[in-house]
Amino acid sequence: MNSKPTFEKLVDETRHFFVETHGCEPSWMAAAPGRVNMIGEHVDYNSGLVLPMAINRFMIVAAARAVKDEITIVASSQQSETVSIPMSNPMESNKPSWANYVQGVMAGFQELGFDLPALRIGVHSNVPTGAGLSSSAALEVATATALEAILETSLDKKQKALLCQRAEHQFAGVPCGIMDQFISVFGQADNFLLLDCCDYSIKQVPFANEELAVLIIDSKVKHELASSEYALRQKQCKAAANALRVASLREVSPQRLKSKRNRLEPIEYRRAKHVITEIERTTRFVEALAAKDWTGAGELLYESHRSLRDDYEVSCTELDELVVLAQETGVEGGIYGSRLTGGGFGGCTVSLVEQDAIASVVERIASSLGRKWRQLEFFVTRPVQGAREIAMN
C-alpha cells in the first residue's frame, strides 16, 4: 500500500517517459487528478447531488512543439501504440483509441477559434485505469490545461470543464455526466466538491480533519456488463420520470415517490427509489460532515451501499464482501463507513477511516481474504487540489 505516492517523483518518470519518446526535452507540463465519489452515485444523470474529492493520483500531460507542422504525435507509458492526429481544422474522431480522449480536446479548442501548433504529446499517469476513479476526465483536463499554457490563456473553469466532457462525448463515444471533469478542474485541497449536477453550482466542503482519511480499494475486478446495465439504468430511470410526469427524477420526494408508486413498473420504482433516497443521503451526509458526527456520515455511506446493491443492482459478490469486511471491522476498529463507489460491477469500494487505524484495517481485510487479498490495491487519500500547470526548470 502506498498512502503518500511522490507528486514529484511522477513528474520526473513523465519527463525522462517524454524524452526516451521524443528526443528532446518537454516544454510544457500539467497534472490533473482522478476521483473518488463519496456518496451521491448514479444520481448525477438524474439532475441530482454529488460530492466528489480529486484524490493523490495523477495524469500529467507534457508537450513540445513537432517537427512537423500537420501532424501531433502522442505517446502513453501504458499503451502500446503511439498516435498520430491529423492537424485539421475541424478535428474528426480516428479509430477508437485512448489518444481521442487528447484529441477531443483539441478539437474543443479548435471549436472555440485557437489555431493549434502540431505537438509531441507524452502521456504518463498513476491513476489506475479501469478502477472507476476517473483516468479518461483526469487525461481530458490535463491536456486542455497544457492546452491553455501552450496557447497562453486561460478558460473559465466552468467552460473548461464543459469541454472536456463534450469531447468524451463526440470523440470517445461515452455519454458520462459532468462530475468527473468538475472535481478534476475545481478540486480544492482538504475539500469535498458538493455539485449540483441540475445547474452545476458548486460549493467546497471542508474535510479538514487530519485524524481521518479515505481508504480507496481497488478490487481489481470489472465485470463486461458494466456499459450495457449502465444504459440501461439511465433508460429506466428515465421511464420512472417520465412515468411520473417529471423532467427529472430529482424533482421528486421520497414522499411523493411512494404515493405514486402504482404508476410504475416494480423495476422503476425500486430504480427511482435508489436515485430519490440517494439525493436525500447525499445532503445529509455534507451535514453529518459539517457537525463533525463521524459514525453518522458512516452510516449514510453503508446506506447508500445497501441501495445500490439491492434497489439499483449495481454491485457485485467483492464489492459487497470488501463492505461486510468493513462493518465487521467496525468504528471500533477504525471504520466509519464504506460503500462502492463509481458505476460499479466492480471497481472500488471507498470507506472514511481513522489515519493512526489505516495499517491494522488493511491487515485485517487483507487476513480474512486470505490469497485474495493478492489482487487488491489499497491507498489512502485526503482531498487534493485540481489541475494545475507545472513550473518548468
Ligand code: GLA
Contents of the next structure:
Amino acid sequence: MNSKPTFEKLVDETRHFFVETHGCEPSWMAAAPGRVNMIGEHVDYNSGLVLPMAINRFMIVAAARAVKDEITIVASSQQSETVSIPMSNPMESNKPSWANYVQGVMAGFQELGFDLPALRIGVHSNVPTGAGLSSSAALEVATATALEAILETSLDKKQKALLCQRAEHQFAGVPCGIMDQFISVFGQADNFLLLDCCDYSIKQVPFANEELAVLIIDSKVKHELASSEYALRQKQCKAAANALRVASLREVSPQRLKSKRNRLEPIEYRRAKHVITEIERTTRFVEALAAKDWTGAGELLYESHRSLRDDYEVSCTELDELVVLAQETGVEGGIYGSRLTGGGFGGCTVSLVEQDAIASVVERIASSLGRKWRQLEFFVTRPVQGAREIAMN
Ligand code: GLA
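Structure of the form predicted in complex with the named molecule, please, following the form predicted on its own?
Now the full complex is given, and it begins with the chain already shown.
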C-alpha cells in the first residue's frame, strides 16, 4: 500500500523543481486535485448525473514572471520536458503535447480579455497520468487557479470549469465531458459531488462516515483504444438520441427506451441502455448512501460495472478481473462493491470498503494476483477540497 502522500511534501518538491529548472523562486503556486468517479460513468456528455470525488492527489503549478516578454516557458517534472509557448494573442495550439493543457487555459483567459504576462511555469504532480484519475483536468484547473492569483482575479467557478473543458477540447483535441473539471474546481472535503450535467447544478453529498473508505486500485494498464473508442461512444449516443428524437439521452426513461427499441440499431440500443440505467443508478446510489445501505450502494457499483462491460463495452480483462476478485471477497471480506472508474480500457477500479478491512482486502487481492501484476497500486482516499491557491511564505 502506498504510504500517505503529504501535500506539504509535494509543495516542497514543486518549489525545488521550480528553482532547479528556472533558477528563481516561484512567486505564485496553485494546486488542483485529481478525481475518482464513484458512479455515473460515461453519462456526463449525455447530460446525465455523475458522482465524483476529489482525491488526495494533486497537480501543482508554480509560476514567476518571465525574463523575456514574448515567451512562456513551461517545465513538467513528470514529463521531464520543457516547452516554450509564444505569447501571441490569439494563441495557436502546438503539436500534440501535455503543455497544450496549460496553453489552452492561457488562451481561455485571453479570450476573456485578460492581458497575460509571459511566465516561467513549473508543473509537478502525484496524480498518476493515464490512470483515469483526471491528471489533465487537474493540470488545467491548477493552471487556471495560478492565473487567477497572478492576475489578481477570481473567475466564477462554473465559468472556470467550462474554460478548462474548452482548453481540453480546443488545444488538446480531447472531446471530454465536464465532470473532471467540475470536481477539480468544486470538490469539498468529506463530500461527493452530485453534478447534473444538464444544467450544471451541484449538490454536495456527505461522505464523512468513519466506517467506510474508498479504495482505488490502479491496474497500471492503458489500452491504446481509449481515445478513439471514447469519441465513438459519443457518436453512438448522439445517434441514439437522434433516433429517439430527443436532444440527449437524459430525456429518455428506461420504459421509453424499451418501447422505442425498434428505432435503434442493436449497438445503439445497448449504448443507450447503459447511459439511461446508469443515470438511474446514480440517483439510487445517493439514496442508498443517505439510508446507510452500504450493501445496496455496493450492489449498484457492481451493476454499473456489468453495464459498462457488457452494454457500453469500455472495460478490459484486467479491470474485470479486479472486480471479480472484489466480488469474491464480498461483504464478509469487507468489500461492498466495485467497478471500473473513468473512461475505461484500463486505469483504475473504485471500491466501497469497510475501513477496518482495508489491510486484509489489499492483502487478499494482491496475493490472489500473485506476481502477475507486480505494479498494481492501491490507495485509499477521503474526498478532499478542490483547487486552491497556495500561500507563499
Ligand atoms: C473521461 C472524461 C469524462 C467522462 C469520463 C467517463 O474521464 O474526461 O468527461 O466522460 O471519461 O465517465
